[in-house]
Each structure stands twice: as structure tokens, then as C-alpha cells.
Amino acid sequence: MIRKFVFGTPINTDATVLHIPAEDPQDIGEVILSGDGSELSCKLEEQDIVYGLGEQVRGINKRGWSYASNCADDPLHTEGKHSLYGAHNFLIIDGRRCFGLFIDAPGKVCFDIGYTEHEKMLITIPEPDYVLYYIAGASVTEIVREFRKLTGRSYIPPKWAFGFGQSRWSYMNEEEIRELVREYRDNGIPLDSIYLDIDYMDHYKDFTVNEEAFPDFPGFIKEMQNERIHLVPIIDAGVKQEAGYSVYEEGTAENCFCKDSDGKDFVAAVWPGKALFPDVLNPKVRVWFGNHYKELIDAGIEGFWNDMNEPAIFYSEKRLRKVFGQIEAYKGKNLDIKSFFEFKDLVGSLDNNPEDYASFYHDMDGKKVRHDRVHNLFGFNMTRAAGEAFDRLAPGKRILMFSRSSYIGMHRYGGIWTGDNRAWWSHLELSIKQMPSLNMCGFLFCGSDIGGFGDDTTPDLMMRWLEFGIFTPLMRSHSAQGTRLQELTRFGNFTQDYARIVSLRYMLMPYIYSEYMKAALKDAMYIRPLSFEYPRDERARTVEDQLLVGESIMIAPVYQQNALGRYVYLPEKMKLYRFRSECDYDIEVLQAGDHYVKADLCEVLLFVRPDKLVILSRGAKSVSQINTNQLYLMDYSENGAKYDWYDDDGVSKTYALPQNWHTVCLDEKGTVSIGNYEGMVNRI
């Protein structure tokens, strides 16, 4: 059951797709309102767990900290932070009673979840113009499904996008990319995509190509496609201010950029220096900006990633002048402890300053709206501009799209990656715990930068991250300029171990793709906490580092340095497969309870639940080479089991075709049959 309550004069965010009549906000179950609606509070009982908030710091249970939905360009994802790149205002309180809340407010929203008072949750909405959705249900799973129906079906990428992708800031020219592909192929490492960061552009100008580095870009794209490699270029939010640059000239002439308080184009700096932000909250501007993706699609590009779309601001002209003026006062001064840090903070105040976000405006339905009131909608609508354009430019075809910044509703147009993380073991752990929260909010196609974006990774950290990453829908290694080269061919003797681990991803692809598609088409979750499946198991409710992947698999990633195993809690008896490669594995049946499970550095722990089946391939070096006419079955079944397997062409949007669905049956004698399937299948 979903109930809707309206406060003030909300801005339409387009986060939801269902029409629900509003009710009188005097009675909202356990929620207590302040007089003006700017505060919501509820009592937290001792056993209550609070799930949700999508991309955030800390664990799956959000209790005990304060969070802010305020899309932030901040790469230091430490426990003390309150905001990351996304704003996902959906949470569930699960205990003696179970209910969900979605605060549809496009500006900053603060969540004090047992931080100030352990037994109280306080939600503060500084601009009390918003819509509140109260969702009641018998279980957390039921509430998630109702929320997903409310906000719409999750984005579905092309099948090749589930393959392994290699990225770095930046691959500088054609020959560097050719050499990268040769190294991966020569070492037997599967690879489907290579990502182009900002240096593929002509002086960081959106929708342009550096012709010195890529003299025949369409020809090079075709060359890579012949190698079964998809090139995926980045698109940034800021449009360079430069006379003669067509996107800037058009945007200026057609009044497509955000304005300052005087009605002039707001100028800020990002990668190209001075730049302007397209007013993507305006539908006409979304059409204009989205149509520019055509230039790269026509060249053969089939996927993109949107970046810097919080939007990130290095500085504004106004702020820069102000800081330069204030710096004068420090010249010749003896900088003591106080004045030194004042000076340091002054320079540090240039980027992403709240004063800048409050100094430019959007045109929303003819109304002038200050940016900070709708800040969290910018990344959503930049990606929406692309998604809507893809439907016009390539109708019926899936194009890869994922974004750094997001808000609820953007999940209909693209996925996300969790931004500029670090090569830290704690960030591997954070990635594990973020995945279920993102799935709750509809972001199924998601993943983190494997190995870490910032700082220098290590061979063992890369190995453990890959062992988790083979289960995330978006599987991409990405690293920053100036860090250690972390392509999988750069680590000597580890290269062949990496090749074996990535090959497991392709072996699992039929199952991973099937479970993703079922989650998207049925408003379910691809990755879930144990507590969602075992709600009455008190131990399962406390486990945050083991996850259910689809209906059949449980994983228990190793995320601690030098660990050669870990403790695992099993809510029920399961079969453990300890994989070292597609053909090298051990099998052991473990009873319900606690176990210390050995896991050498190059071993993946995969648990199959009772009476469940997992569809496998023999693997391949690219998704297009996976042979679905020869399948294998991994199972834990004593009396037979059944599995609904989904597969399609991976390109079109004909999801409802009956031939996409196959019923896999394993009877008590061990005989396997698959309805509507003419290939071969064998148990392993």
C-alpha cells in the first residue's frame, strides 16, 4: 500500500510514474510531523534496522549516523562524510513494524538516523515543498517491489555491457588502445569494452574528438568492433566557452544554458576552463543536448558514461575574483596556526562552493528556479536527456549509459558507477555494502571502479576486488591519471590469475544476465542482503558482508588484506564451490551455522542455495562469443529443482517475447530438461 502526502508547493521531479491521489497529512502512521512539515520524525525501537539511501557511506544498516542527500563531487569516501554523488531519499524501517518512506524533494534532505538520539530518526527538509510517500507492506521485499512500481522499471543495457571493461584517465590515442587490446588478447583475458576518458576530446569539448590522436574515429570504432571491443566515451556536464565551438555557439543562440541572477549565462570552470551548464531541467534543452549524442552514435558508438554532473564546479568567475581579493590581505603576513588554516581554507573554498550553487538558475516550466533548490536533479536530467535522445536516434536499440550523479527516477534512463573511490580495502568493503542499497532504489546496473580510482592499487587488492566484481552488473576497472598503471596485464605473475577470475564472469554470464533481467522486468532486486531472504533469522539480520546474487547464489567476498579465508554464516545448508578457474574448483556441502572458510588469494567463494540451479556457459573472451547452445548446470538439489532462465538477443527491447523464457528442470534422477531450448546442457 502506497500513501501520498503533499507539503507546500513541490517541484515536479518526475521521480515517479504512478498517479496516486494525495491524502490529508495529519495521519502518517508512525511518522510525526513538525508544524510546517520541514521535519519528520519517528521512534526507532531497539531491534529496528534502517535500510536504504542508495549510494551512501557506512553499512547496509544505516542506523547510527547522519546522512545528507546532496549530490557532492567528493572523492574521499570516508566514514565521516555525509554525502556522495547520488541522492536517493528512500529508506525502510524494519522491525516490529515495517514501512518505507520516500521523500521526493530535489534539494538537500538530511537524515539523522539514530545519530543524535539512538532511538529516534529525524528527517529535515530545509525547503519544505515536497511529496512524501509512505509505503506499508508485510515485508521489506514487498515494500521494495511497491516502491519500484512507483518509480518505474530499471534501465536495461545491451548484453555486451555485462562484459569486462577496462578504463583509465586516459588512453591517449589509437595505438595505445590497440596495444591494450593486444595485451589482453595475448594473455587470454576476456574484454568487451574500453572506456575513453576526457583526453579523447578536442580540448575537453563535449561531442568532439581529438583528430591528432584519432584521425579516423569512425574507422577506428569499426576496427575495434571487429576485435569485439566497444569504445565507450565520456560526456561531461560543462560545455566549453569558446567562440567557434558549435555546441557553445548553438547553446548560446538558443538560450540553452543556466543563467545567473542577472539573466546572463552562468560561467564556471571545469576541465576545459570556463564552461556553461546546459539547463537540462528544461525539456527543450534536454532535446537539444541529447541530440548531440547523435554525432558519436553516427560514428558507431554504442555506449556512453556521463560525468561531472552533480554538477562539479572548479570555480566560478565571481568566486575566483572574491578569493583573489581576499588573498591580498595575507601578503607579507606572519601566518600563525589560525591565519594559515584560514588562508588554506580560503583557497580550498573555490571548488563546489555552496554560494556558487545558490547563484545560478534554471527555467522550469517558465519559472526561474535557483539551482540549490533542485541541485539533486541535474545529473538525473543530463542522463535523461541522453536516454530520451537514444529512443529518438536509435529506436528499439539498447545503448549503454551510466552516470556519476543521480536521483531517484534516473534509474529508468541509465545505471551508475559509484564515482571516484580509492584503492583502499575499506572501499572494497564499502562497494559490497552499497550494492543492495542501490538495488533497492532501482539502480540495478551499477558497480564500483575495480581496483580503486585514486591512489596506487596492489595486486592482492585487485584480485579480491575482481572476485567481488564478477558478480556486479557493471564490471569495470578504472584508475586516475598519476596512479600506478593497473591494467590486468601490469602485475607480472598475477596476470594469468586475473585472466582466470575474469573468465569466471563469462562462465556465469547466462545466470548473471538472466537474474538481472528478471529483476528489471519484475521490479525485484538483483543483489540483496541475507536479511531480505531470511527475515526471521536474527543472525542473518546482522550480516552485511555476505550477499544474495539472484535467487540461487550467495557470495561471501574476502575484503581484508592478507586474509586467506573468512568466517561465513549460513542461514541454511548450502553447497560451496571454491573456484580457481572455470575447470578448477572444489565442492563442499556445509551445514547451517558458522564456518571458517579457507579462500586463497585466487579463489572465489560461491554458495548455491538448497534446491536451486545456476545456468553456466563454458566461458569466452567476449560476450558475443558465449555459446548458449552448450550450457552447464551448477546445482544443489537432492530431490530436483526448477529455474526460470531468461535470455534474449541482448540488443533489442523485445523483452516480452515468449521465446526469451525457458524453464530448466532437474528431476530427482538427475535428468536435465529445458523447455523451448534446442541446445545441450550438462551438470558440472
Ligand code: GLC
Second form
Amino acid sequence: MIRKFVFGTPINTDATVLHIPAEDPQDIGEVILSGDGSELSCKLEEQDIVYGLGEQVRGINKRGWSYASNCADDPLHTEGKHSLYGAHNFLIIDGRRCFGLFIDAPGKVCFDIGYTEHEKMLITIPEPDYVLYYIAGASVTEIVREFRKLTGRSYIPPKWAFGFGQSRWSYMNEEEIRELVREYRDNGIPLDSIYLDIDYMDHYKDFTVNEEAFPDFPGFIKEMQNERIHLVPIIDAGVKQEAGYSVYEEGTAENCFCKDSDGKDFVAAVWPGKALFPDVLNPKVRVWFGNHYKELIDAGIEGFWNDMNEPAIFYSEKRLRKVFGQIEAYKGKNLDIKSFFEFKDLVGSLDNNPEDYASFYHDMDGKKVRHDRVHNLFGFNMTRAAGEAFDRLAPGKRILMFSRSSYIGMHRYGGIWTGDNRAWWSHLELSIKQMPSLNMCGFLFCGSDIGGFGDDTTPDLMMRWLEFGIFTPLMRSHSAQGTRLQELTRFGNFTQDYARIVSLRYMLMPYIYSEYMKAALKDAMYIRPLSFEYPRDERARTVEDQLLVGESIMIAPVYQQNALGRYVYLPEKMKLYRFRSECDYDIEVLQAGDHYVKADLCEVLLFVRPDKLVILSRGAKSVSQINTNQLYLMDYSENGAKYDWYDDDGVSKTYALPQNWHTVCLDEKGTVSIGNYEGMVNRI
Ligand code: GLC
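Alternate state requested, the form predicted in complex with the ligand (shown: the form predicted alone):
Time for the whole complex; same chain goes first.
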């Protein structure tokens, strides 16, 4: 049951898709309201767990810290931070009572979840023009489903996008990419996509290609497609200010950029130096910006990643002038304890400065709206511009799209990656905890930069991250310029081990794809915390480093350096598969309870739940080569089991076709049958 309450005069965010009549905000269940609606509070009981907030720091249970929804270009994701790239204002309080809250507010929202007072949650909405949704339900799972119905179906990428992707800032030219593909193929490492970071462009100009590096871009795209490789270019939010550059010229002529307080185009620097931000909150501009993806689609591109769309600002012209002026004043001074640090911070105050976010404007339905009031909608609407364009330009075809910044509602148009993490073990752990919170909010297609983006990775961290990454829908290794090269062929003896681990992803693909599609089509979660499935199990409620992947699998990733195993809690008996490769594994049935489970560096722990089935392929070097006419079944079943297997052509949007659904039956005698299917299936 969803109840809606309106405060002030909210800006329409388009986060939701259901019409719900608003009620008088007198009695909002357990939630206490301050006079003008700028504060919502509720008591937290000792056993309450607070789930949600999507892309954030810390754990699955958000209790004990304060968070701010304020999309931030911050590459240092440490525990002390309050905001990352997304703004996902949905949470669930689960204890003796269970309810969800969605604060649909496009500006900053603060969540003090038992931080100031352990027994209290306080939500502050500094601009109290917003819509509050209160969602009641018998369980967290039911509340998530209601919320997802409210906000619309999650984005579905093409099937090839579930394959492994290799990225780097940046592969500089055709030859580097050819070499990369050769190395992967020679070493038997499965690969479906290669990402083009900013250097594929001509001087960081969106929708252009550096012709020296890629003299025949369409020809090269075709060549890669023949190798079953999809090239995925990055698109940045800032459009370079340069006379003669058509996107800039058109955008200024047609009034498509955000304005400053004098009504002039707002200029801020990003990668290309001075740039302008397309006013994607305006539908007309979305059409204009979105249509530019056509140039790359026509060249053969089938997927994109949208970046720097918080939007990131290196500096504004005004601020740069001011800071230079201030630096001048320190010349010749005896810098002391106070002035030295002030001086030091001056240059640091240039980027992503709140004053800059409060100094430009959007045109929303003819009204001038200051950016900071709608800050969290920018990444959403940049990605929506692309999604809406794809529907016009390539109707019926799925195109890969994921974004760095996001707001609830964007999950209908694309996925996300979790931005500039580091090659830190703690960031592997963070990404394990972020996945279920993102799934709750509708972001099913997500993943982190495997191996870590910033800092130098190590071969063992790469291995453990891959072992987790084989379960995340977006499985991409990416790293920053200047860091140790981190392609899977760069670590000597490990290459073959990496190849074996990535191959497991392709073995699991029928199950992963089926579970993803079911989650998307049924407003469910692909990755869940144990507590969602075993809500009455007090131990399971506290476990944050084991996850359920779809209906049949539990994973327990190893995320500590030099660990050769880990403790695992089993809420029920399960069958452990310890995989070294598709054909090299051992099996052990473990009873419910705590266990220390061995996991050598190149071993993946996969637990199958009782009376559940996992449908597998024999593996392949790319998604299109997976043979679904020869399937395998991994099961833990004493009395037979059933599984609804979903599969489709992977590119069109004909999800509702009856032939996409197959019932897999394993009877008590161990005989397997699959309805609506003519291939072969064997138990492993
Ligand atoms: C941003 C992105 C990162 C990308 C870099 C260069 O930091 O988050 O993924 O590699 O920009 O484009």
C-alpha cells in the first residue's frame, strides 16, 4: 500500500510512473513531521534495520551514520564521506514494523540514521518542496516490489552487455585495441566489449572521433563486431566551447545550454577546458542532445556510458578569477598555522564548489530554476535524453547505457557503475554491500570497476574482485590513467587463472541472464541480502558479506588480502560448489550454521540452496557463442525441483513472448525435462 503526501510546491521529477492521489499530511504512520515539512523523524528501535539509499558509503544496514543525497564527483569513497554519485532517497525501516519511505526531492536531502541519536532517524529536506511516499507492506520484499511498481520497470540491456568488458582510461587507438583483443583471444579469456574512454574523441568533444587514432571508425567498429567485440564509447556531460564545433554551435544557436544569472551560457571547465552543460531538464534539449547519439549509432555503436554528469565542474570562470586574486594576496606573507591551510585549500576549492552549483539555471516549463534546487536530476536526465533518443532512433532494439550520476527514475533508462573506486580491498567490500542497496532502488544493471579504478591493483585483488564480479550484471574491469596496467594479461602466471574465473561467468550466463530478466520483469531484486529471504533468522539479519544471487544461489566472496578462506553463515543447509574452473570443482553439503570454508585464491565459493536449480552453459568466449542447445543443471535437490528459465534473443524488446519462458523440472528420480525446449540438458 502506497500513500502519497505533498509538501510545498514540488518540481516534477518524473521519478514515478503511477498516479496516486495525495493525502493530507496529518498522519504519516510512525513518521513525525516538523511544521514546514523540512524534517521527518522516526524512532528507531534496537532491532530495527534501515535498508536503502542505493549508492552510498558503509554497509547494507545504513544505521549509525549520516548521509546526504547530493550527487558528488568525489573519487575518494571513504567511510567518512556522506555522498557519492547517486541520489537514491528510498529506504526501508525493518523491525517490529516494516515500512518504506521515498522522498522525491530533486535537491539535497540529509539522512541522519541513528548518527546523532542512536534511537532516532532524522531526514532533513532543506528545500521542503517535495513528495513523500510512505510504503507499507508485510515484508521488505513486498515493500521493494511496491516501490518498484511506483517507479517503473528497470532498464534491460542487450544480452552481450552481460559479457565481460575491458576498459582503461584510455585505449588510445585502433592498434592498441586490436592487440588487446588478440591477447585476450590467444589466452582464452572471454570478452564481449571494450570501452572507449575520453581519448577516442577529438579533443574531448562529445560525439566526435579522433581521426588520427581511428581513421575509419565505422570500419573499425565492424572489424571488432566480426571479432564479437562491442566498442562502448564514453559521453561526457560538458560540451566543449569551441567555435566551429557543430554541437557547440548548434547548442548555443538553439539555446540548449544552462544559463548563468544574467541569462548568458554558463561556462565551466571539464576535460576539454571550457565547456557548457546541455540543459537536459528541458525536454526540447533532451531531444537535441539525444539525437547526437545517432552519429555514433549510425557508425555501428550499440552501447554508451555517460560520465561526469553530476555534473562535475573543475572550475567556473568566475571562481578561477577569484581564486587567482586570493592567491595573489598571500604573496610575501608569513604563512602561519591558519593562513597556510587557507592558502593550501584555495586551489582545492575550485572544483565542484557549491557556490557554482547555485549560480546556473535550467529552463523547466518556461520557469528559471536554479541548478542546486534540482541538482540530483542532472545525470538522470542526461541518461534519459539518451534513452528517449534510443527509442526514437532504434525502436525495438536494446542499447547498452549506464551512467555515473543518477536519481531514482533513471533506472528506467540505464544502469550505473559505481564510479571512481580504488584498488583497495575495502572497496571490493564496499561494492559487495552496494549491490543489494542499488537493486532495491531499481538499479539492477550495475557493477563496480573491477580491480579498482584509482591506485595500483595487485594480482590477488584482481582475482578476488573478478570472483565477485562474475555475479554482478555489469562485469567490467576499468582503471585510471597513470595506474598499473590492469588488463588480465598483465600479471604473468595469473592470466590462465583469470581466464578460468571469467569463464565461470559464461558458464553461469543462462542463470544470470534469466534471474536478471525475471527481476526486471517482475519488479524484484537480482541481488539480495540474506535478511530479505530469511527475515526471522536473527543471525542472517546481520550478515552483510554474503548475498543471494537470484533464487537459487548464495555467494560468499572473499575480500581480505591473503585470506585462504572465510567464515560463512548458512541459514539453511546448502550445497557448496568450490569452483576452480567450469570442469574443476568440488562439492560439499553443509548444514545450517557457521562454517569456516576454505577458498584458495583461484577458487569461487558458490552455494546452491535446497530444492533449487541453476541452469548453466558449457561456457564460451563471448555471449553470442553460448550454446543454449546444450545446457547443464547444478542442483541441490533431494525431492525434485522446478525452475522458471527465461531466455530470449537478447536484442529485441519482445520480453512477453511465451517462448521466452521454459519450465525446468527435475523429478525425484533425477530426470530433467525442460518445457518448450528442444536442446539437451544434463545434470553436473
Ligand atoms: C571519470 C570516470 C572514469 C573515467 C574518467 C576519464 O573519472 O569516472 O571512469 O575513466 O573520468 O574519462
